[in-house]
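Starting off, we have a lone chain in the form predicted alone, written out as structure tokens.
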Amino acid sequence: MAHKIATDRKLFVFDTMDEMDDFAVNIWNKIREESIAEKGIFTIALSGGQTPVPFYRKLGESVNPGLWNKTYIFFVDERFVSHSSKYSNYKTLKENLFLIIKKSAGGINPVPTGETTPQKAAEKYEKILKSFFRLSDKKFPEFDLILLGMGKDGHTASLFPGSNSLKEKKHLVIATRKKGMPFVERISLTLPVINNSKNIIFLVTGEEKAKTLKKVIENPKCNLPSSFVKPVNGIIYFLVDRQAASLFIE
């Protein structure tokens, strides 16, 4: 079921995760085809967490391996842990996507968590982005697609409520912290980078996120991080299950 909520925001509600993941794969394929036809490559930034895992597995199994050679993969955020840690977003993507496609992507660009501090990791990742996208000063990369999740507290990427990271307008990548959470030190893309993407997909599931999703969708004055995701010239697809949409969809 589709609900258009603004000219650049589209909400789709699904009865099952399988239906939602199938739809996400279709969007992915459409954007990939358009991007490669236009400029020869497809650039994406992916999120970790458990919600997108079934989507990643379905994506890896359904997309022809030969179509990955022009796909360049980056990360929305990462915990400051080893890539072999069970808490690493890279490890999650490796086990549920990269191994399935047999590392045939045109380029996989993980956050360099081997640096001595999260700040140095953020600085190095920013240099990687600037080099790949050939950016001049004060310019932001334009991803073809960014995949995001939404926490119960309204955070997205590693941008948390009340954090100074939400005010960052200069840097592409920053080190962030969240008190009270395991592995509080993280590295994240900033809002200007996210909002410069051509397409954004939010995957949101679970009744525990229903109140938050309702605020983000319906309240123009909402100050939760997810509500600050407003592409300059792009489209947001909210793909949600019926539980997450239970407070505003009959």
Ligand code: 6PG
Second form
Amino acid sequence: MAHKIATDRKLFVFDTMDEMDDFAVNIWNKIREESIAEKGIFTIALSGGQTPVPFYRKLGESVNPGLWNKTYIFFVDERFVSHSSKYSNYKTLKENLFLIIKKSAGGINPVPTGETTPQKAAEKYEKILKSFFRLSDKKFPEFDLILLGMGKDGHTASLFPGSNSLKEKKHLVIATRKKGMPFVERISLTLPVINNSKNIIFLVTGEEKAKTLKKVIENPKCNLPSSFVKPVNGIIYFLVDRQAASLFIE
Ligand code: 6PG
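Let's compare: the form predicted alone is above, so bring in the form predicted in complex with ligand 6PG.
Okay, now the whole complex, with that chain kicking things off.
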């Protein structure tokens, strides 16, 4: 069921996660085709968390492996832990997507969490992004697609309510303090990068997020990090299940 909420914000509510994930795979394929037709590559940044795991698996199983060649994968955020830690977003993506597509992706760019501090990891990741996108000073990368999740407290990426990182205007990547669970430091893309994306998909499920989602959907000016996601020139899709939407749909 589609609900149009503003020209650049599209809300779709699904009865099951399975339907939601099928829909997300279709949007993904459409954006991938358009991006490759336009410039020969498809650039994406993926989130961690549990909600997108079935989507990643579906994507890995349904998309022809040959089609991953021109796809360049980055991370929206990462926990400052080793890539083999159970808290690592890289590990989640590896187990639920990269192994399925047999590393045939054109390029996987993990956050370098082997650095000595989260700050150094953030600086290095920023350099990786600047070099890949050939960015001059004060420019931000333009991803074709960024996939986001939302926490119960309204955080997205590793941008938490009330955090200074929400005010970042200069950097592409920042290190954040220990805030949400798991209680570890994190590295995150900043809002200027997220908002420069051509397309953003939020995947949000579960009744425990209903109150927060209602605020973000009905009051885009509310003070929650997820409502600061407003692509400058892009489209934002909220793909949500009936439980998460229970407070604003019948
Ligand atoms: C992370 C994320 C984070 C996540 C939300 C929602 O690394 O934790 O990227 O922003 O998307 O916390 O997580 P769930 O999908 O597990 O609820």
